[in-house]
Structures are given as structure tokens and as C-alpha cells.
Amino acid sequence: MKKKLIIGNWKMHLNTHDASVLVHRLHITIPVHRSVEVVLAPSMLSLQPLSLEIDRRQFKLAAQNAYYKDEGAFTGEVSYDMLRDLVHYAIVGHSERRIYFNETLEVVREKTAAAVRNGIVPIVCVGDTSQERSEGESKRVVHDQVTTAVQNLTSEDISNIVIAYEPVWAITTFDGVVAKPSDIQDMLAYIRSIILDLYGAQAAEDMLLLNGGSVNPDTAAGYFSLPDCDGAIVGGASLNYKSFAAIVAAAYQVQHENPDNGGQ
């Protein structure tokens, strides 16, 4: 049975204090479901304190991006081996990676390697923008970043991976508009795919997929309840700890409307 999977990515917003403050918000308003789990990504910064102040009964931690190399004269970079002790997962190749900070296919695909190497689960991000969307390419980005993003996993690692479908033409950060749930559907059946053709049956039902884009307390149980779709990946509404906790009991609620997606 899987989990509903919801990932709050708050980007590079809230210092320490701030952060602490909202995970005691959190922690008081979003219950333990064994049937969600429920990720928070915060600043490098803050990812040490947390990692003491959390219930990890009730949140895991991921960080928002890490170098892929395991040590050496890297000034200012933090590796995967750093981070085993601190989170469960990291988020890879996410958009605003690609498109602020150039990050190639390649690069991806050695931080995807990296954070399995490393005993963390990647959150590996692939979508397409407006432009390659309107020039009909959106499958064909997807196909490349999908594929080259597993490219060194073995058929043991790819069932230690998530893989988020971020509609870029979606986000709010860049002007997007609200993905229809049916856009979605056929986005992440098609990745589903992709992963059947390489990796088998089984790891293609097993792999989590989540959907990355216009994900509010409004929209988030139209997405929750497409086949294909085991979660989220949460940006500016994971900072208001009402907003967040209002996807997350979507999620419950989803779970617990089908039973056979899940617990209690």
C-alpha cells in the first residue's frame, strides 16, 4: 500500500528562528497518518536545528539541493555525505536549479546517483515550460530529463527514487497558469511508462510520482485523487502553516475515501 507523499519546499525564505517557529506551528496542527508522509525542505541553514527540533514520527526532513561529489576542494558546497545524518531526502533538479542555475541533464543525473550512493532518497524534478509546451515538445523534455536523470541507478536503486512532475508553465514563480488534473494524469502516466520500459512492471508500480505544480488547498484533492499521482511537492503554500496542513488532510482524506490507496 503507498503512502500519499507531501513535500514542503520553502525555497529560500525563513531564517532559523522563523523556520523553528513554523515547524512548532506544524507540529501542532498537521496529525501523524500512517497513510501520509509529510516532508519539509528548508534553508541549508536551518536543516541542522530542525533535524533536533522535529518529531520524525511526524516529519522527515529533505534538503533543496546538495553538490554531487562526496568530498573535496569545493569552497562553499555541501555534499549528500554530509547530509545522510540530517535528511531522508533531497530534492534534484528542480526547476529553478535548471533555469536560475544552468544545471544540465548531466548534472542531474550525478546528483540524482549521488544522493542513492549516499543512502538518500532523490526527489528528482523534471516538467516542461510554456514555450517547449506550446511547441507540442513537453514529452519529449520529459523522456530526456527522466531518462538520463536514472541513467546510472541499477533496477535496485530506481526503487529509491521519487520523481516529481513540475509543470513549469504551471508554477506561480513563473507566471503560471492552473495545471487541469487531466494534464497531470497524462503527464505522470507517460513517466510511469518511461520507467515500465526500463526498469520493468513492478518498479514502475511501486515508484512514487508526484505532482509539482498549482498545488493549493483548493486544487490539491483534484490532483491527490488521479491514478497516477502519490503526492506533492509544495511551494509557497507549505510557508502558511494553515495552507499546509489543509493539503496534507486532503491527502488523509483522499486516503481514507480509498481504501486501497492506503492507511489510517
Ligand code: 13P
The other form holds:
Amino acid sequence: MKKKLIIGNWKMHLNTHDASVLVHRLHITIPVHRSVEVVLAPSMLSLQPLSLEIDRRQFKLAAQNAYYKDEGAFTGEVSYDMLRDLVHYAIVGHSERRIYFNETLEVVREKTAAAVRNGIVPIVCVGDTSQERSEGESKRVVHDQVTTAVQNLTSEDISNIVIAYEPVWAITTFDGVVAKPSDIQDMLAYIRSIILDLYGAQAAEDMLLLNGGSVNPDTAAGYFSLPDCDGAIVGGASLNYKSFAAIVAAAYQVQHENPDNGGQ
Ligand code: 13P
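Starting from the form predicted on its own above, please write out the structure of the form predicted in complex with 1,3-dihydroxyacetonephosphate (13P).
The next block holds the full complex; its first chain is the one shown before.
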């Protein structure tokens, strides 16, 4: 019975007051569904207050980033160890961190391992830029990103990670090209095949794979119906409670139509 996982990545938006207002609206608008897990990724500053405000049956929290050392003289950083009682998930290797903050494949690998070591499920983001896509390099790029990120993980660890395909060309604030469901399916199936080669059939089948490009209330159901798409990581549309609720409702609808996916 496989759930759908929907992450709202609020990026660097909303102060603590506005974050609290949004959570209040989401509480009222989004019902609890057994088959759909809803995760909110506010700014680091809002994690603590929101952890006291949220109904944990309804929402779980994710950090958008953290540093891979558990403690030490690293001014300005917060470790996964410090976040372990606060969040269930952490976004790792988002393209904005790779591009704007120069996060290398190796840094993403260290962060993935640090999250797992601290009992936090990393949502490892991988994705190709429009240039890589036009040069026919998409699969090579994603292959390198996936294999490096999981390099230090055991077969037991692998059941505690999620991978999101975020085509950089489809992120609203980069190129914003609407990704065709077939583009997403093709890459998610490829990512599953990489996990199958490395960790076997069961690990590949159990792993949750998300789409992180072009998800909004109009496109969501088309992605959620894909055989290899287990949910979404949503940017802009997660800042509006009606849009985000509509995306969660689309996930529920797809689960309900396909009870094998864990519906009802
Ligand atoms: P948008 O949904 O705004 O395109 O952003 C996608 C994303 O980066 C999610 O992490």
C-alpha cells in the first residue's frame, strides 16, 4: 500500500507570522487522508513555532536545508542533529542550492547521509538544466546526481530516502516550461531503474519518487496518475492555501480511483 507524498516547499517566503496564518488556513482546508501524507517546508526560523502549532496527524515538517556535520565551529549553520526532534523530512540538493550556493555532488552526498544518520528522511532533489536537456545530457546528469547521493547508503538506509525529480527547466522561477507527464514518467522510471540496479527490486518498488516541476492544481492529477510518480514537491503553488489544497485533493482523488495505490 503506497502513499502519495506532497511537499510544500515555501522556499524563502513568509515570516513566522505569515507562516502561522498559512498553516491555520491549511488546517481548515486540508482533510486528513490516510493515503496522502502532507509535508510543509517553511523557513528554518518558522520550524520551531510551527512544530507547536501543527496537528501532526495532518501535517509533517521538513527542513529546507541543514549542514552535514553534527556540531562544531560552523558559524551560521544548523545541523541535522539539531533538527531531529523537529522535522520528519529534509530537502537535500535542491537545484537552487546546487546553483546559487554551489552545492556539489559530494556535499549533497554528505547531507543525504547526515539526514539518514539522524533519523530524518532526505528528499533528495535531482534535475537537469535546460542547457543539459538541449545537449541530450539529462539522463547522464541525473544518473550522476542519484548515484553520488546514495553512495554511502546501505540497503537499510535506502528505504528511508525519497528522490524528487525537479527538472530545472520546469521550475517556475527558472525557465518555467510546463513538463509533459511523459517527460516526468520517463525520468522517474529511469531513476527507479538506477535504484533497482544498485539495491534490488524491492527497494526500487518501495521508494517514493516525486515530481518537482510544473505542479499546480491544473497539472497535478496528470502527474499523480503516472505509474512511477508517488507525489510532488510544490514551490509557488504551495504558498496559496487553495492551490495547495487542490493539489492534495488531486492526490487523494487519484488514490481513491486506484485503491491498489492505497486509496480509500
Ligand atoms: P515551482 O513549483 O514554483 O515551480 O517550484 C518547484 C520547486 O522548486 C519545488 O521545490
